[in-house]
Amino acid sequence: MAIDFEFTADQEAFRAAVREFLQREVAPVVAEMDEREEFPAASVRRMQQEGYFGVPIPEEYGGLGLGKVGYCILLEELGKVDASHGTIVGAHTSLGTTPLLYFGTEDQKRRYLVPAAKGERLLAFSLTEPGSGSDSGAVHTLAERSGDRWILTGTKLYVSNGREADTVVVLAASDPTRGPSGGVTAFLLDKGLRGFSVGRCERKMGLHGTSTAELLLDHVEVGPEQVLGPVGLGFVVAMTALDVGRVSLGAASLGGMEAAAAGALAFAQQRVQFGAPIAQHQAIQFKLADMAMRIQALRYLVYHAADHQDRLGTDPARWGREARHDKTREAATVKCLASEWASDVIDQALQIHGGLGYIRGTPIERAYRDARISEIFEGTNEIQRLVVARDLLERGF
């Protein structure tokens, strides 16, 4: 499939507006947020008011209607400024609003998607459990029928936005004998439901502005209107959302790479050793060149994949088999390469900074800590390689 993509004037104008906003409203709070390990409620609220939590959602449902390309522009610019804010937006938009847009009933869209896109409701997504991480089909949280209602019992882990979210998309086993093939269902759970509580919040290496929460479900009762998508097809709901999340994660990684590379370039041109700026030494030039090549390659991959998702539309029933497979392979490829390239670029940028790069509180030190999780969450890179390899074995190159 050819890679051919160009930004429109409106998309470039959106990028410029986002960049200006983030420098004014987000950049000044990042260092203190990271040090205090606090959710940046004030800056998140300002982003919600600007509509940045509903960028890809159609205007009829309260969003900006800028599609996946516009969404990736936002995530790329966020990645240049702060990974925590990007993760908060990603958990809400990629994994929260996407399932609603693709699989929600009209009533669910009006009740949940519209306020979420307008920034009036924060969403989260919950799949991982104590016994299921990469094996995402091994869901042990139970959803048992009680007449026309459901009773959910179990524990969820590592839920981004889990402490602050108003509503969580929860995957539960509705028929444990069938596993992911028809035995998992997605539910919309509102905070405040009896038996639904937040447990511990993890302290992490990076992403200090995000909550990573444990959710406890103790016989939480919900009605049929809380089922998201067809009963038994929750795994399809989850994987379809993750395809969006993996591409937007690639965009955020791209932004992180760009910021690290720009910082390293500026430092190398100013830092003098052996009588000359270190940028004049070939060892440093090779590092900078490798950074630039990976950034350029990833930009094509990210926006080609985002544009492809936009062209597919938001009704999975209309997607052809080949297009669906292409979308999933592209998402896995982008996520895997972006996260690994970002880790390497940021590592080399830190190396160029020398001892200064290792000092707590510098932007490159924070970026180094924040980047590592991208090779793990939204499906480990080992899983992404399995996705690509299995598709290769079925369809070839």
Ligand SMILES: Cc1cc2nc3c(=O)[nH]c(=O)nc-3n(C[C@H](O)[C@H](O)[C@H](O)COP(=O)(O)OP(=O)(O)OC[C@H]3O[C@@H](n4cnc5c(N)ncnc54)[C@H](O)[C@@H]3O)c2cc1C
Contents of the next structure:
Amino acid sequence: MAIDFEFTADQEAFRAAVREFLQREVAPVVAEMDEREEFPAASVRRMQQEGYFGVPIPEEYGGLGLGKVGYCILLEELGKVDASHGTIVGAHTSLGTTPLLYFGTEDQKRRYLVPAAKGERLLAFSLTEPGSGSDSGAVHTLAERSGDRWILTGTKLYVSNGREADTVVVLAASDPTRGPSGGVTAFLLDKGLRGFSVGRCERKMGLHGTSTAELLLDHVEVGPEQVLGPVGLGFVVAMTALDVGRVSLGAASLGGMEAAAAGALAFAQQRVQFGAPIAQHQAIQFKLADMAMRIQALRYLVYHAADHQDRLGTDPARWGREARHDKTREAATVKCLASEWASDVIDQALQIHGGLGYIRGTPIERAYRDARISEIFEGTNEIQRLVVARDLLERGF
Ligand SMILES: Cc1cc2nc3c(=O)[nH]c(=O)nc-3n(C[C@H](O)[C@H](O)[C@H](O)COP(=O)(O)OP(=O)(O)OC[C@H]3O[C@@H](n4cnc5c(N)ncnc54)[C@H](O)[C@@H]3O)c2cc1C
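Let's see the other form, the form predicted together with this ligand, since the form predicted alone is already up.
Starting with the chain above, the whole complex follows.
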């Protein structure tokens, strides 16, 4: 464990630049985006131009080279402003670019990772299916060999960025007899391939700026150069990406908590009832104190896990068994605690706003709707507890 809790001057400068950018380019469009339930194409374009879709990717592959800590700084700041933009970046970066960076061939990195990091190509990640959610290894989409080529057939569900993405990392069963251990393979599927289409896009409680799309694969044919990672090891590819995603989701939840708590504090100091600002009432103070404690604890958890991932590096072949287990347990812990604490902090912040917190269009009302999904996607919190418990039973506390 490396114990150095200071951000570097470069990291602080990056945070300041992101904060200024988000206030200028993203904050003004969020309320209308939420109301119209539209993908925020213009602000996403500006973020891509700024390099924010390639923050943890090394500069040699077109990214900003700021590692997972830099990436979590971006997600934390995004979490303060808008969860939809955070999800769009997260689906692309954690789930789309991680498999390419960690498992891609040099050719795939040149063809996909470089344009993705530069913001010229949007990615998505597709594991979930109608019959396979938490039991994510039970993939039914079939990938059948035809000579040295592959034919993919099936239906994928709930794909963030699924409508807009240029390329999707799709998990399919290459050997249904083997299941997740050896029977699932990851593929890079480009939009426009014959037989590959977008189906229904869901309407949702929150995250109104994101698409959550069904993808239909009707005998989609690709060559061997579209296989991402070793044949049969797609489940490892997916879980590795999810470890990154769960930590960055924790960072986004942290940002959401910080914004909600700051809003509640400001409101409590100016809202007068019974002749005094409500912040003078101890019941309100206790709520604010609980928020502050969770924010402080989560900050350490998130950045410790991100720093650990940076120290491990991006070549899975070099990770020892213990480090691999630590990483997965940390990611599950961060994701689970962050999402539950965020839901609770945002709920209490809404309570402090009284009736105003329930009025459509207030930032806290949107935050409340947006936060709930973090307990569900990237693996439900029941699954995170299973991950931690299984590791406990194997390795102890
Ligand atoms: C807005 C949104 C965006 C998403 N984005 C993506 C994406 O980009 N890519 C992608 O692949 N997927 C995505 N998903 C899918 C998401 O990851 C799944 O919905 C999630 O993993 C849960 O699967 P499920 O919905 O099938 O629920 P189920 O697996 O059916 O679970 C239902 C309930 O049973 C519980 N449960 C299941 N098994 C167990 C068990 N063994 N022990 C205890 N409890 C259990 C679950 O925790 C849950 O509470 C997205 C979903 C949404 C809603």
